[in-house]
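Only one chain is shown below, in structure tokens, and it's the form predicted on its own.
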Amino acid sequence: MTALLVVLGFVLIALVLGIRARRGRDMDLEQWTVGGRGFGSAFVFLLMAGEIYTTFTFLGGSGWAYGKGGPAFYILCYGSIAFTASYWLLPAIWRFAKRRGLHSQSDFFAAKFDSPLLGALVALVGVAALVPYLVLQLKGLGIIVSEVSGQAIPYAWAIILGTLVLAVYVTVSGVHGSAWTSVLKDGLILVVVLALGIYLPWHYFGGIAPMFRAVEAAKPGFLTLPDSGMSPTWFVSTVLLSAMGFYMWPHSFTAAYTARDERVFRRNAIVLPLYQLILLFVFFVGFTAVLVVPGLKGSDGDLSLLRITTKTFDPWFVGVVGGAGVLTALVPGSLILMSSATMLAKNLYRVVRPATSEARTGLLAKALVPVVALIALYFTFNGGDTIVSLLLMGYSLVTQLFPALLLSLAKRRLVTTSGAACGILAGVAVVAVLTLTGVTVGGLAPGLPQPVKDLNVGVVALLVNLLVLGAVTLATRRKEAVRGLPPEPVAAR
């Protein structure tokens, strides 16, 4: 009971943060969306960090170190990369962005192509990628609740009492509420996952390095990347393809837009990086619990963080990771529903009702919050194996989005706008035959040298991607230019 009242506290004290947080705006599109675009350093730093600490990486990263091992580290290295392209990719989506006064990342697509019809083809692979994402969050909010709780709170009240919070301080406050919750998140799990990942193994082993010994004993080999299955091939390629669509999910592509002026993507770029290896520190844990909580099977390895804190704590410790954990699904939670909440109202809805004001598209993205949370807690509880291919389906579905957009950003339009569509529209059929199949690179080629076979499939889906929007443009280049479709060069630096 200690450690449920400590939950439900963090959460009430979530809840409370995000309403006051609109306190003295108008929460017209502007506020609600991109919050002014006047975020500072502090707040944009703690809106984009909050993609590392999901309930994905919360549960997931410790999950993935007891389950797979070595292949583990792949979450380490993609949000690096990421991170470090951003002092390069965010500033020059924030001036289109901020000179078009956009709102959503289908607003970028739709500017940038003069297309309408591009902008809500974005919105619905968008969307498509983000509710199954939104479910994951929720999912693992109730295993966490119920876990710390003893299962006092049933799983399903914990999750319906998670999304309508979620649901109540997005509606009243948007992005402001995202922000000021993100406080509270970042700070309190940056202590949560240091404690943990340096006590746990100093009390079960005596330090970490003979954490590391103890597990190469028991399991050898277990740390390091195997020869076939997640080699090194399948990691480098894993962790490039995950690097280029770390961005292009809606929430943290609109998250860009909200800074207030470029420089602060360049300093929170020298900064992200390091941040991103306190994730070493859940790592650790996945690894002590290997030998101190032993037999987890399949996805039961998920909850490894989750039995060795309440194995080895008192409730009210447990109370303050579980709180954690539960901040980790409302932040990024938020911002998904805003994200497609907006996307419904202004680049699908506004699509076939042009004349509609910026005034009601707000008040539309805002009364479709609960309505997208409703949407997830029905798959949340009916999804079964199909949302589970979804979600396997979301990271490869927005990086079809990367070539068009990385195009889109030279001085003068490498690609057309049917190029654009073309190549997205076959990337994500790819992706979705390959993912609902379960098909490999050496299912479609067995004769192939075994690295090779080895790479995540996602690589065929962006090539199909690459090679159909290269035709397409060489296709109608001379059609679009007679049309009189204007280049959009990017603004001088």
Contents of the next structure:
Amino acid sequence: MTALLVVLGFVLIALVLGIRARRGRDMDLEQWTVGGRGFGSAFVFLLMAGEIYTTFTFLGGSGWAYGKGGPAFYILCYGSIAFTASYWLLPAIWRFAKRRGLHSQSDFFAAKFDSPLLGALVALVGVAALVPYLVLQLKGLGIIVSEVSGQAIPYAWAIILGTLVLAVYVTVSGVHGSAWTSVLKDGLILVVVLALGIYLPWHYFGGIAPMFRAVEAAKPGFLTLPDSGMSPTWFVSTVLLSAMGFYMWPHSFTAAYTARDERVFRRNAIVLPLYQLILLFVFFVGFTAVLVVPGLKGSDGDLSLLRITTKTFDPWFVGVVGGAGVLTALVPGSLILMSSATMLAKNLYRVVRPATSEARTGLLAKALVPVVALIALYFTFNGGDTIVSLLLMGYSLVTQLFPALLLSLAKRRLVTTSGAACGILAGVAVVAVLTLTGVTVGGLAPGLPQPVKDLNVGVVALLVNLLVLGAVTLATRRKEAVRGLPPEPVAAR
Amino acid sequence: MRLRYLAGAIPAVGMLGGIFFANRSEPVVLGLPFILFWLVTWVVLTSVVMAVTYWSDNE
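With the form predicted on its own in hand, show me what the form predicted in complex with its partner chain looks like.
Every component of the complex follows; first up is the chain already shown.
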């Protein structure tokens, strides 16, 4: 009961912080979605870092260390490659978005390619990827609250309560609420993860090195990558694909619009890789749990952090850990909810009704927040295994936007609107087929050498995307030039 | 400018290119199995490279 009260206390603080964040501001679309483009390094850092510490890393990072061992280390790597790319990528995106007054990721594609229909396609891909991601956050929230409360609050009620809190403060405060809640979240998560990651190995094994030695002795080879399956080639391809997709998530992409100036991104590119090292301590918890709470099979491995915490600590500290876990669901969840609602209002509804004013679009986006929340709630309770497939598709789906985005940033037009649209459609179709059929590269071509068969299957979708993009661009280059889409002048970017 | 692009690619190439020979748990360095020590080293070097890039680029 003590743990539950502590968790509810943190949820209440998050709600109050989120609602108070709107004070003194007229929440028009500009303020609600991009904070008036006035955030400094600290807030942009926290919004970007919010993507490092979601329930996926809090529960999934320790769960993967517990269940899969060495392959979990990929979670540590893709962020630092994405942060390096952000030094050049995000300032270019920010400059264009500021000049054109953009509010969503699909706005960017619509403006860059002068095609509202391409914007609508990107919005559909984005929402299709975001809903399962939101479902993941809600499921994680439900697991955390029901586990730390000893099932005193049922899983379903925990999810409904969390969704209600999310919908209220997103509707009221938009990105300002997310930014202020992330201050609380990151402060708490730092304390909790460091405390658990240092204390647990020392408590049970006398240190981090003895803990690793004990794990290696009990499960030889567990700490490295296997020769086949999740092998080094799987590792490299998965890290690269995840790095490409990192900023393609609509909510991460839009978080870049909130910056006050472009140097914010360059400064953050220095600090964010180091900040990611906190994930090491999440791994330490998972590896410690391997020998302390053995026997968790399959997806139950995600419970390893909570199980070892409840076994080791007093209820009040279990509550603090649970509170940190709940916040890792609320902050990314709020950004996901806001991005989805904005894209639906601005890039789908407004394509159908172009005369809709900016003020009305803003009102519609806020009205769509509870609608998207209800859709996510429906899939949380009724999605079954399908949602797991959709979630695996999420990262692969948003990665399909990367080639068109990257080529659109070149100094002259390298890709036509038709090329970009067909490339995205082809990539998305391949992702859907491969994910739903569960085919691997080895399954597609059994005769290939083992290292090639181990490649992440997302590579296939990206290659198809690039081939179609290139072929259609070559075929439509003249036609689009005739239509009045000449190579974009440098002054316009 | 090209030199900075090249510098930015160094950590990724080092981290991922080296994983093929760093994929072992021994020796233990700073308490970490070798593969994890290797990856952590490159994450830290990423920050160093980005700091140098920043200061040589940014009144």
